[in-house]
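As structure tokens, one chain now follows by itself in the form predicted alone.
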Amino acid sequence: MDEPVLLTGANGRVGKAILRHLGDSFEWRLLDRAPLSAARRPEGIDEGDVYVADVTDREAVREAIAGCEAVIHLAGDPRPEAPWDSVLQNNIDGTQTMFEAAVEAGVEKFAFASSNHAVGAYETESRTPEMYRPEDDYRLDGTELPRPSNLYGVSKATGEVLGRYYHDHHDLSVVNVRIGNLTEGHPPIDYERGQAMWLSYRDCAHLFERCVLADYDYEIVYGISDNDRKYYSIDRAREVLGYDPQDNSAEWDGKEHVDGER
């Protein structure tokens, strides 16, 4: 890819995973409402490539996105318990601002960080905890309608619908990644649900790398590692994006684990 990739929410956990493993893979523009320390910036990214701004600031977003070929949009209020006024401003209005700016700037690809909370209410009492276990064959594959578990999930489902609009009416390639449980080093311990939706740092980075490099129209995929326990299908991510996850929560042996390079 010859043109820059804009990464919003660069200071967050997903941004950390992406920059740790893909720091030298692309020419980056980084945007976050909080300053990004020099230690968090990959080598080769200078201060001129870092924008301290809110994603609802249309002028700042236009400046950051100018000349970019792709966007990875992570920014927003990440709290599952976030109140409506916050998710409305930061997650819905902010995402719409990003989509509009992407179209105006001629961006080709837009990867939106959706969430497992957009479909959290599929985890009914009658399905759990069996659905978190390897022998259960229940799967969500991205074709199901959203079923949010909280207002944060509502905001992520809304972002997916915004992506559908901007794809259909402005020919923007959009992929929505319903991110599972991203943890550094090892999967959640003694937590079946967390193990079923675990996403390692290196698999997270690889998945978003494929979002930048692959060809697609409008897609919804799940962002988890290749766990034995899983109730999200990663078949679509494999087929459309070329996602090839390396980690599996079942293989963690209880010892300290450090994500290696691909």
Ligand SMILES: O=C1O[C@H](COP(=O)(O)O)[C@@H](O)[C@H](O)[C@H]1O
The other form holds:
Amino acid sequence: MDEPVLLTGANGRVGKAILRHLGDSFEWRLLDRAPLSAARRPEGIDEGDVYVADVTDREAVREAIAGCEAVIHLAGDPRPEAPWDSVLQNNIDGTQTMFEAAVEAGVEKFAFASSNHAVGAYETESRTPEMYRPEDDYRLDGTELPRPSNLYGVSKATGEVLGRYYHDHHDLSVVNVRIGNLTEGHPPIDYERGQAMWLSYRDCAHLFERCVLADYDYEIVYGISDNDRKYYSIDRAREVLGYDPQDNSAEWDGKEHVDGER
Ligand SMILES: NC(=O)C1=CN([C@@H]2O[C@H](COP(=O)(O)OP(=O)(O)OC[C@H]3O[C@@H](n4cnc5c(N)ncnc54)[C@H](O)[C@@H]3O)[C@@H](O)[C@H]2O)C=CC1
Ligand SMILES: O=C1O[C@H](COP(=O)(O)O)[C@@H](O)[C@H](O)[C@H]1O
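Would you mind generating the form predicted in complex with the named molecule now that we have the form predicted alone?
Every chain and every other molecule in the complex is listed next, the one we just looked at coming first.
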């Protein structure tokens, strides 16, 4: 990838995982409405490539995206309990602004941070907690219709549909990553569901690296590590993106791993 990659929401947890492991891999443009601390900014990124802006600000987004070849769009309200006003503005309007600007700027690839909450209602009373356990073979694979858990999940499903529209009508390559539960250092403790959809920091970074480098049309993939417990298939991410996760919540050794690991 010769041209810059725009990372929105760079100041958040997913942004941290990506920049920790891929800081040197691309020429980055970083955008977040909160200022990025110097410690979080990878070496070699100068002030001019860091944008403190809201993703609903069309002019600011146009400026940040100009000349970029790919976008990783993370910015948004990540709270499962977020109210409608917030997801409407930050997640739906913000994502539409990003897609529109991407098309206008001639961006080739767009990776959208979708969520497990776009499909949370598949976790019915009759399927849980068995579906969270290693011996259970129930799998969602990305071909199913959204069944959101909450209004936040509705906003993520809407982002996926916006991507479908911009792919079909403007030929943008779009990949929606339904991220599971990103937790730093170790899988969630005493939380079977979270362990089943754990995504380690290094697998997260690797997955988004593949979203920038692989060739695809329109895809929905699950973003989890290769956990023994899983109810999301990662086959599509392996096949289309070349995703090759290294971590598995079943192998947690009881120690925290930071600074370059997990
Ligand atoms: N952390 C996780 O386990 C999961 C995260 N996701 C999605 O991944 C994305 C990133 O999530 P996290 O890093 O965990 O959240 P976070 O809250 O740590 O980071 C989000 C970042 O986006 C910025 N932001 C929010 N609204 C903005 C706006 N309107 N304009 C510009 N910047 C804005 C915030 O300042 C923040 O730095 C979100 O879209 C979230 O829905 C999806 C599934 C799981
Ligand atoms: O989409 C998201 O999902 C994760 C995991 O969901 P949870 O229901 O297990 O908490 C959540 O932590 C994150 O904040 C959210 O953006």
